[in-house]
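Take a look at this single chain, the form predicted alone, given in structure tokens.
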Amino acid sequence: MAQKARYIMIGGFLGAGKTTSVLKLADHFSKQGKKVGLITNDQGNALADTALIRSHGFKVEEIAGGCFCCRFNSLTEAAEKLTLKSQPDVFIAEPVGSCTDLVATVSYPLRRIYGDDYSIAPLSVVIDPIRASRILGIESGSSFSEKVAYIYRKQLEEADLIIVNKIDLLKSGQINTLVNKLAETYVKARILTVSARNSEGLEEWFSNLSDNREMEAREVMNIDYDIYAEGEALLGWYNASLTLKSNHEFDGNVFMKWIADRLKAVLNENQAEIAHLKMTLSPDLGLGDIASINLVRNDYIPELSQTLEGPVKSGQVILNIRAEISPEVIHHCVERVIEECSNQYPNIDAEIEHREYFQPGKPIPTHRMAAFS
């Protein structure tokens, strides 16, 4: 019989460094001589992190409009055409910052009608650590309104692995009080404390996920699905791809935090409570070299996790923003931003060639199974 392939999904809010993670994830599997599948998923099209993932080539399939819990089929169709392209020993999947409910929708879907295919892993929960102490009331700061709040929590809710990510942005005594609240309010998860970009924590995380060690069966959390509705609704989406072309080399670097840090300073003035921002900027020329640009919160600073070595002449450039505003307002933000760039970097041209910018709908399962067998 053939080996089962491995299933990890890795859940988490927007912004907690989910495709951090599941890079690093993918890598270890790789070192390991395991064939590799990634599947990315977005309420719409033209993701940075499917960019991201490519530049570091591995294969990926990206699941757009909507989650994986409303396109189970899309997702079995996405990991099908990655076992035809490479055979994929293990399959990590990363579902849309704003859902939950995972188990039931998508874990025990997956179990139950194709069992006999994949071993099923258990769920991870990455988590911002100074997000999650502020929606868990142990700092003060800016945050999420209570309806957003519901689906940061119902995803920590689900977890067998709470991940706490990022911990070299805090000092220790935080990260045990933080550590502590987890423990007491969701016992039935496991708690780890990582740093993804700083490769700190990784292995015990891992050796979780790497055995055949399958999720346990346990009855799945109760969840009101019209506050679910209610708090993506709350959230604006937006996503655009634009062409970059110049008649002189420019530093793609600098040219991204400009963008980043103007996009972030109007979002703050009409009081956008900022989810995540990412862009990537691959080139027209060079052998897939692309940086990459993120913020997570609105008192932090857009921090770019990869660089370009050289400068560039043309590109393209992928944004995706999400915040709790409506999609509108963001979409205004980002034509000022663009027009102020006319005038910063006037020898550079920048054309929006496609832009969307959305509300997410109300969340409709494909599946959802109260038991695991």
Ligand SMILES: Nc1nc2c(ncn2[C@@H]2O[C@H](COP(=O)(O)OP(=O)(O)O)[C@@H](O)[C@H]2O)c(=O)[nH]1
The other form holds:
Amino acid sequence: MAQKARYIMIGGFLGAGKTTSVLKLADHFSKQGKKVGLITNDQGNALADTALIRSHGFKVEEIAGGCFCCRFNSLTEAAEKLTLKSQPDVFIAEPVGSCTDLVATVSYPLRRIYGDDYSIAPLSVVIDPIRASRILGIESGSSFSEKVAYIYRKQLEEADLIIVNKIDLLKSGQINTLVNKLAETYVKARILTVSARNSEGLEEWFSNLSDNREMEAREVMNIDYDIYAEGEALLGWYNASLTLKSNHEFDGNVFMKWIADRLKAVLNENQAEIAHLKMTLSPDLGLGDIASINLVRNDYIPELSQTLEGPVKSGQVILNIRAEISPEVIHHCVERVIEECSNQYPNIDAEIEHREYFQPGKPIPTHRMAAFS
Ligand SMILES: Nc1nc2c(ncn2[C@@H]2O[C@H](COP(=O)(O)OP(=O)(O)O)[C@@H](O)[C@H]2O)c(=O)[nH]1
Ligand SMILES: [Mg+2]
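Next up, can you give the form predicted in complex with the named molecule of this protein, since the form predicted alone came first?
After this comes the whole thing, all chains and molecules, with the earlier chain placed first.
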């Protein structure tokens, strides 16, 4: 019988560093000569992560309009499509950052129904250490309200591997305090510290995912779906794609930074707790390079994680914002910044092609199963 494909899920809250890690993991397997298929997921359409992953040359399928657990059949269809295209040895899936209960609704059903096709890796949950320290009460600073924090803690509770990411941002004392708190609270999880951006500590993590060992069977986590749904409904979701056209070449990196800085200021004015603001710019001409900018907390700066080498004349922007505030408020913030942009950059014509803003609906999983025996 042919070797089973490996199914790896990298979970974690919005902005934790899942996509950054997924790209590193995909590189890791590619270097070993393995074929990789990636699956992204969003509650809406037009996802910056998909554009980003594609720009790195990986095969990717996007499941739009709902989470993996509620669109389980789309997940297996996406894997089948990738199989038809390129027969991946490894599937790496990034679930929506506000999702939890993935073991019972995705891992176990995959194992039970498709166990002959896939071997299921342990579930990794990536965390931003500053966000986690606030949620766990180790540090003060603005944070989400209790029902959103409930989802965050449930994600940690079901993790086989808790990946404390971005350790480049912390002093070793702070890392130790966080790791100790996690270890005493989430006793079943293995805790690893990494910097996905700097490729620090990744080997140990990736070696835990690479062999063909099946994830351990555990009791299904208790979760209150009403609190989970209320927590998700406190989050505003905003996705847009815009076309940019200009008579003159302009610096796309400076342009992106200007927009992200203004969005941050306007969202802050409106007391939105920013979970993740992510924006990509794909020039129409060029070799497929794209710029990507991110903001993951109100008190941080928008960072360009990928920049364009040359100037741009036209292109496509994808803008994704997730924040604890009503989606209408996010919409008004974006409208205001686009209007300001037309004054700041009168030569650039920005036209919205697609736009949606909403609160995620109540999660209704396709399956919810106990561990395989
Ligand atoms: N300082 C630092 N930033 C990181 C690291 N990993 C990811 N990031 C940044 O965190 C932000 C969110 O990352 P992303 O991978 O999009 O998170 P996701 O929402 O969980 O997929 C981006 O600005 C990344 O560049 C890291 O190891 N160190
Ligand atoms: Mg992502």
